[in-house]
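Below sits a lone chain in structure tokens, taken as the form predicted alone.
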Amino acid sequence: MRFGGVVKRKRVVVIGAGAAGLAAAERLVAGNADVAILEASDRVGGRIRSLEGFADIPIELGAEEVHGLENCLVPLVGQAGAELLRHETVHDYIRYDGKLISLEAARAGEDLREAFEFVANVSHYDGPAWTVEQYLVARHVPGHAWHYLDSRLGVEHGTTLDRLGMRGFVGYERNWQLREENYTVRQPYVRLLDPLLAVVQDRIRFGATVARIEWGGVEVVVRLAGGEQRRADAVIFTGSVAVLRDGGPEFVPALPPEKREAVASIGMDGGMKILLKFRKRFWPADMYFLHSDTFLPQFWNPGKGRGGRTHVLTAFVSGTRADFLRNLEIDLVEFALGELDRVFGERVASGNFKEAYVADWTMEPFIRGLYSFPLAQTEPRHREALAAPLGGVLHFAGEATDMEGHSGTVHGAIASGRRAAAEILETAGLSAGCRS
């Protein structure tokens, strides 16, 4: 903004100190904007959170993988001094006909071969607006394939097959291929945000819950839950689609119909990780993922390749299955142990159990779920509408606003934050330099 030849610094409030918010703030600082970050919780990272002390290595409660090497997250890995570990699917197992066998061996069977072919060709789907479940029923896909796809597609997208839309895969074949090249991080995942945090650390205010955003004028008024207010030339909202859907801050004026339609048309379900620590290992030494035909469709070994000696398995459940378990009001740890006993033999898991930790992201008040996914009715225009700025002053970021096929990923969140920052800086005639 220029007044009488003097450049006035753009005042920007970033709501949320997750990956998107930190990335947006870092670019805004580079563009000489006056930036304040309001974070409702007491920590940075959003859906990135590492649990220290449970094992002799950090265990991830949220984001855990880096998908591919051609994205904006990878340079941060090097800057943070972190190390990536490649995940090979040859180290995956599946429970098949009551037996635990390698995924490579299982895919030779007709049922699993059909499941692999489905995954390979899903981006070419041109049929009706069905869920994956509807498609599998209509195509008479056999039961063994369902078990694998429950884990491989349902859990991968933070939902269940009865909620995941077929059309959401269309058009991002290249990105789907890149997401097949998965890496874990030897260090705590949140360390990858350190290069961003180093620039904006002193601009974050914790415990700042935003109650109301008034964006109808030439400036934006952000009102906090305690009554305090902040005025800004622009605001970037990075809250999850579940927060927008289920009663986040009040927007005045109300969000326009196309924005509300977008929020309702993009899925984000609840889910949880159940961490289980054991006295000794009872699973194959080379096992990373286990795709199970039990109610909990997926387990994995978070210590694989990381040098730890603690024996830990992570169970992951999402979507309607997570809701079902929560509503049963049963002991989740005992249930997960019972699932493993069924897979590996009577009481082999429960007999070796030491300790557990449950991370239920549905119950996180400022997040309320896992990450976005395509419903049957989700169309590209919905993500475009969710990402679109309003009135030249209210901007939106977060993985759900990604329009390049990277939704549901940390690098998609980072890219969205940088995109929102660029919108503001370009409006002000400023530049943040390199956007990579």
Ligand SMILES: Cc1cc2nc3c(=O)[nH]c(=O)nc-3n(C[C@H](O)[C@H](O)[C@H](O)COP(=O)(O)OP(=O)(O)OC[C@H]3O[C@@H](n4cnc5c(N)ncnc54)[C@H](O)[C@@H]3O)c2cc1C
Contents of the next structure:
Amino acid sequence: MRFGGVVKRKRVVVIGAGAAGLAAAERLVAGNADVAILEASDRVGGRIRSLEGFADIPIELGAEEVHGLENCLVPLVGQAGAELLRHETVHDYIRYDGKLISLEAARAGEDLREAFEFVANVSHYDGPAWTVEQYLVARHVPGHAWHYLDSRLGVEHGTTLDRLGMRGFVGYERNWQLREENYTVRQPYVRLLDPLLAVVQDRIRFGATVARIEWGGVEVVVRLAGGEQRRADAVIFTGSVAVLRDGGPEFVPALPPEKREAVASIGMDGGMKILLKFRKRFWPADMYFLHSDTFLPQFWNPGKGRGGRTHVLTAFVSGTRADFLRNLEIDLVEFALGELDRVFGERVASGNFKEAYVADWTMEPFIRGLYSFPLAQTEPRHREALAAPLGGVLHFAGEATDMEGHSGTVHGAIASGRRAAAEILETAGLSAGCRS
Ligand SMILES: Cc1cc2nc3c(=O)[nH]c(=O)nc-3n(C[C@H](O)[C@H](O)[C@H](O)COP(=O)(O)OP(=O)(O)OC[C@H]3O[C@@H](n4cnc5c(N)ncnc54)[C@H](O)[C@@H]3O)c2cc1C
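Next block: the form predicted together with the named molecule, after the form predicted alone:
Whole complex next, starting from this chain.
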């Protein structure tokens, strides 16, 4: 901005030091803005968090895979000195009706034909605003196909089939299918953010919970929980859609109706990872994912291809199943071991158990769940309304604001942060594919 020949640097406050916030701040610094990042927790990464010391490799509590090679996370992988390891679905297993068979064998057989056909054709859906479960029930899809889909689609989207909307797949499927091409890294996943962090590290203030955002004037006043306030020419809020839904900071004036409708219309459910360490391996040597017809729908071997020697399985449950389990108030570790005993045989898992770690993302006060997904009623306009800036001063980023089918991912979050930074710098926006 130029006043009488003096160039005034834009003061920008970025709320959140997750992937979106760091990516936004890095672009703003490059654009010569005066940037401060306020982060409520005591660490960077948000929904990217690596657990070190549990096994001989880092185990991911949040994001674990890089989805596809055509996105803006991939250049950061190279800059961070990390190496992508391809996850081949040939190493996936399915358990149904007491059988444990490879995904390849299941594909060649008849039993799960309806499930594979559903996955192949879901993008052509033009029916009513149903959930996937409503569709499957109306089609009399058998239980074993239903269970596979609950893991393959429900868990993949951080929910359960009774919440996942059919229409969300329309026009979205191409990018969703890119998630077929998955990679992991040997390094802690959070290290992939290092190239961004190198630029913005000294601008982050931790333990800084934003309680109120006053955005009605030419500048924004951001008030912290302790009462301190900061003034800025622009603010980018990157907290999750569940944080906005469940209260979040107070906005003054209140968010307009279309923003509130968007928040209420985009799904984001709870979920947890249960990490289980064993004395020895009892699952097939080549197994990566296990899609199971037990109550816990999905297990995987996080060490696969990453050179770990510790025997660890991750159990993942989301949506209404995760809520159901939490409300039962049972011992989650014992429950998970019981599920594995059912799959692999009497006391095979429980008899070899060493140690566990439970990461319940629903209980994280500044995240409150997994990641956004389409409900039955979600329409593309809801993501547009969530992303729309207000009053020329209040901007929104974060994975849920992605409009090109990359929501729920790290690269979608990065692209959204860069889009919001471009709005402020008034430079050309980047596409979410983020080909820069
Ligand atoms: C279990 C799990 C598995 C996943 N697996 C994958 C995967 O394999 N691949 C993939 O690409 N993606 C995966 N994701 C999704 C991915 O992690 C997210 O899409 C992405 O990290 C979101 O980044 P973000 O910056 O939008 O939000 P966040 O990471 O949520 O960052 C927002 C930040 O804002 C802070 N904040 C919120 N409110 C306030 C406030 N009032 N004041 C100050 N700070 C505040 C929060 O503390 C947080 O640090 C997974 C997520 C989870 C939870």
